[in-house]
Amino acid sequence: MAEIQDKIREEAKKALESGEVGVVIGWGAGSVPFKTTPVFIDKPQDADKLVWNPACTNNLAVYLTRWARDGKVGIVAKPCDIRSIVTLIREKQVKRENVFIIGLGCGGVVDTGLMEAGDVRMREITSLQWDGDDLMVTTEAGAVKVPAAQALREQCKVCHDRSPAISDVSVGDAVAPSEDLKIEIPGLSEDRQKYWQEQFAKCIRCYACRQVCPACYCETCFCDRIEPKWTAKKATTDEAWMFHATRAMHLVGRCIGCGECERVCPVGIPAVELARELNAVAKERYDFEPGDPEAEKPLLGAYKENDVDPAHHSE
């Protein structure tokens, strides 16, 4: 991983020195070794602040709609982040020529909550590195190997698209999952409606899920509009249902399942789970997958004569 990190810094420095980009968006060291934070590098000599390790969780594509609007920027991106970038380009929120992508081969990133629930004392960690299928956790007391199943985020366990879909520079090799895992899609039944009502009842309407999502790029969100008034600001189950259900419908065929919404949710709502269920419907009926660079148009911007008519379905 040290070699990959050095290569990222080299490419970022080169792009800044040549004037090809005005800024490079990447990850920097956090306040503790098991955390990272987004950084914005605009000087070649600061490229050494960029890091790459299993704690690089943030989907940095969320910054592109503002930073790449009037000029070219560089971005260090995991394969899932790149699928978000593909979506933004397809929906004409970002121009491809305004983004210099340093794409990474990936082995997944860690779920610190999952590790904290195990035997790992997060505050004692001094470094994290992948060692084959295991996570090497180094502390002041020594090093210990943690199986990937006990460390990876759920979406990383089932991800098979671990190489950059598009990039200007590709760094590192993809690491295939150690197990062929799948997430079962239960479908949108009445039982699921009850399940989601219970989940949404926990919502405090902080909107962290919206703010961290690259696909939520509207200047004014529907729930912030005064006219027409779609939903009230009250943190009630009915209002939370309106917010989450409407947002989920907006994300069909656009959510790439990065899991950022779940990571930042203070009450543990599995928001990406709902998007995953709706994307499964889009795949079944329209053969569309979010973030596919081969798709010419967005799901809701394309039409075929043999498309399924939703009016013929009861869901």
Contents of the next structure:
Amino acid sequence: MAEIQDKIREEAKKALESGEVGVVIGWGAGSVPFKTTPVFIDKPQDADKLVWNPACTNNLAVYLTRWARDGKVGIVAKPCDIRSIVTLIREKQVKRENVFIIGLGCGGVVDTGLMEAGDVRMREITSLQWDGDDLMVTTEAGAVKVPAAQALREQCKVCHDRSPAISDVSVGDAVAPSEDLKIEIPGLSEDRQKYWQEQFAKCIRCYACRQVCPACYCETCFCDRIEPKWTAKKATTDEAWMFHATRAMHLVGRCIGCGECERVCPVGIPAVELARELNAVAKERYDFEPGDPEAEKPLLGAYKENDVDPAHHSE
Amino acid sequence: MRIGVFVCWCGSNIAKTVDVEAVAEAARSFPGVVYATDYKYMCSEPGQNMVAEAIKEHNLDRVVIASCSPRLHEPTFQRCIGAAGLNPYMVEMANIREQCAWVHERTPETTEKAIELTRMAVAKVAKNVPLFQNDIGITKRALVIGGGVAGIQAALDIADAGHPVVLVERTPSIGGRMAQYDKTFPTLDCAACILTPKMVDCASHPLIDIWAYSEVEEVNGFVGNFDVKIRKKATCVDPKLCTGCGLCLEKCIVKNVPSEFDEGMGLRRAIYRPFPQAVPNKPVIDREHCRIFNGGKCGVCQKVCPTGAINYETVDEVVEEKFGAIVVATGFELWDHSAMGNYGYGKYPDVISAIQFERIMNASGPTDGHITRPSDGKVPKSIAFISCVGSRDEEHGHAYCSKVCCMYNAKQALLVKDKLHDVETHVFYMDIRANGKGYEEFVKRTIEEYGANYIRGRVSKIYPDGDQLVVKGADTLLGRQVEVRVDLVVLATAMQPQRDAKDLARKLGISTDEYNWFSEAHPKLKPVEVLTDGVYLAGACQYPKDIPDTVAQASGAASKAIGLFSKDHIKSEPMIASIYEDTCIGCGLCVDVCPFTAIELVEVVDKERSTRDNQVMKTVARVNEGICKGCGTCSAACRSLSARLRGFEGSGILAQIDALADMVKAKK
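The structure above corresponds to the form predicted on its own; please provide the structure of the form predicted together with its partner chain.
Now the full complex is given, and it begins with the chain already shown.
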């Protein structure tokens, strides 16, 4: 991983030195070793601030709509982040020629919450590193191996997209998981309604999910509109339901499942599950996968004569 | 806000199941309502007067009509309140007939539902804003696609009304199918004698341009303002220099190309005109067969041309032209039923199609009108005509009736007898469909005076026996098998849409049915219109038609175009989509989902980010008001709520939902 990190720094430095890009967006060391923070490198000598480790969770594509609007920027991107970039390009929010993608192979990033729930003493961590399917956690007391199932983020457990779909330079090989881990999708029918009722009851309408989402780039969000007022500002379950349900509908075929919304939610609403379910339907009925560079049009904008008519679709 | 509510009985249609007086009474307490009443027929003149008077007397600024579907009478009441001085779009219809009275019994709940529907309409009308129609200029010039008799008639009618017409035909000559026919039923006029004068009229008409050997490539724009790209295929013959002398046709050394016009029964050269009366009467070079274009040496036509009109270097030319109306008259093709092996078409030379038989009977055809059979040139002594070959036959993809075959079977059976007095004619039919003027009498004449042997039943098999053919089938009237030995078999093959009909339909925004026939806007009341305004249908591109129906429809299509051209402007429909550019993020989803291609992405100044010294652009969607039909698909798809449908703004829809929710809550 250190090797890959060196290559990232090297590529970023080259791109900045040649003047090809004005800034490289990547991850930098966080305040603690198990966290990273987005960094915006605009001087070649600062390229060494870029890091790559299993804690590089942020989907940096969220910054592109602003930063790549008027000029070319570099971005260090995991395969899932690249699917976000593909979506942004297809939806005309970013021009392909305005992004220099340093694409990474990726074996998944860690879920610190999950690790915390285990035996790992987070505060003592000095470094994180993949060792095959296990996460090598080094603390002052020594190194321990944590199995992937206890360390990986949910979406990384089922991710099949481990090498960059598009990139300008590709760094590091894809790491494929040896076993196909499963994730739980919440129960069906009335259980599901109850489940979401409970989830949305927690919502404080802070909009962190929206702000961190690369696909939520509207300048004026529907929920900030006064006329027509589709949803009121008060943080009741009903209004939260309206907000999350509408946001889920807006993400159909567009959410690439990076899970950032879930990660940043201060009250732990797993919003990504909604999009994940809708995307499963899109895959089943229309063979559509969000962020697929081969797809010419967005899911809702594409029509084929043999498309399933949902009105006549029997479950 | 002063809303008036008018509840209609619709005679007993609504009043039978809904307590209309109770609805009016309830309406009086709705927020904003200052007047409510009920009346037997709101749409009648007294009813409309009642609305107009109430507007004046109670100083109403908005009106709700609780009656039938807005599809039926919304325009009526828009006009009504418009005449009374209100903006026509300040009216809402509550559909308490189709969506209430007609689908429920007379119960208190039915009346309650009518009250709720009316309450919702009141909530919506309170949010209505005045809408205004715009004037859109029109190009008074028509494009007619297809140079058959339909296209010719439409072109002549439009041009005679004083408007320029471009008649586009993809083959080298206009005339179409009718030019191939011998005589026409039921009057037996010679097809050429009645058609060629019309073709010449087209050619000599100062307002008609005939672009033969040309095809429509792309259609953009909207009613009154179409931009059409037309490919003029390279003919290698300069029409300005060519005098049509025909010397090149005589000298061309490639003599063995099957003639399309003669349906393969005759041969033509590589430089050719389809038939002697072709209009325009200038030949074209068929590059597929000309030696020059196939690596050979020749150039004879260029050498013999006295005016130097032949140039092998010419290339296709694509021109872009503006039109206000488009008449689609692309006709049909005949089913090549060689797949239906039991009839032996293509296998036995003496099994031919009816159109081939037309050419054989035609005095200017490959046999100069002498009826001989293709295999050995002998005069046939007996002929079998078989109808419904592929038609009314779901197995072979045409469940429909081709409509004209019964008549031309009878015609051919009659005409052949005229020429060969002792020929024996057998006509196999399923039903005789002779439902036009003089048609039944004609068939009767064929049977009674010309001795045609009509056998009711399908033919199962045709096979050769010696130099004759045996036609085996059932006689369903006698309930037994029949076999007739004949010298020639003529098949009435199914009419079907042109194989590229779907492509053209897509270019023009015409919908098609399961067979790819073009769909009219309404099967009864809009038979020549299609869903794209300014595009009209003529002839068999819509469905099998005979010549009288085709010509009638062509004149109908022409009159629609002329009607359109009688105005200098057309009014745009105001209940259409508009984009709020300030919040539009330019993602282009609306462009993808618009079924009418009415939306495009444009660059505008980004007001948010621009400063006095630095103008920043952004991409936004823009609706072409002439094309938009107000379907609202963009509005539903737009995430930033920037695509809005005028007359159906979110605020009005939400107000309706809120009103209903309040009533439901109050009930609990």
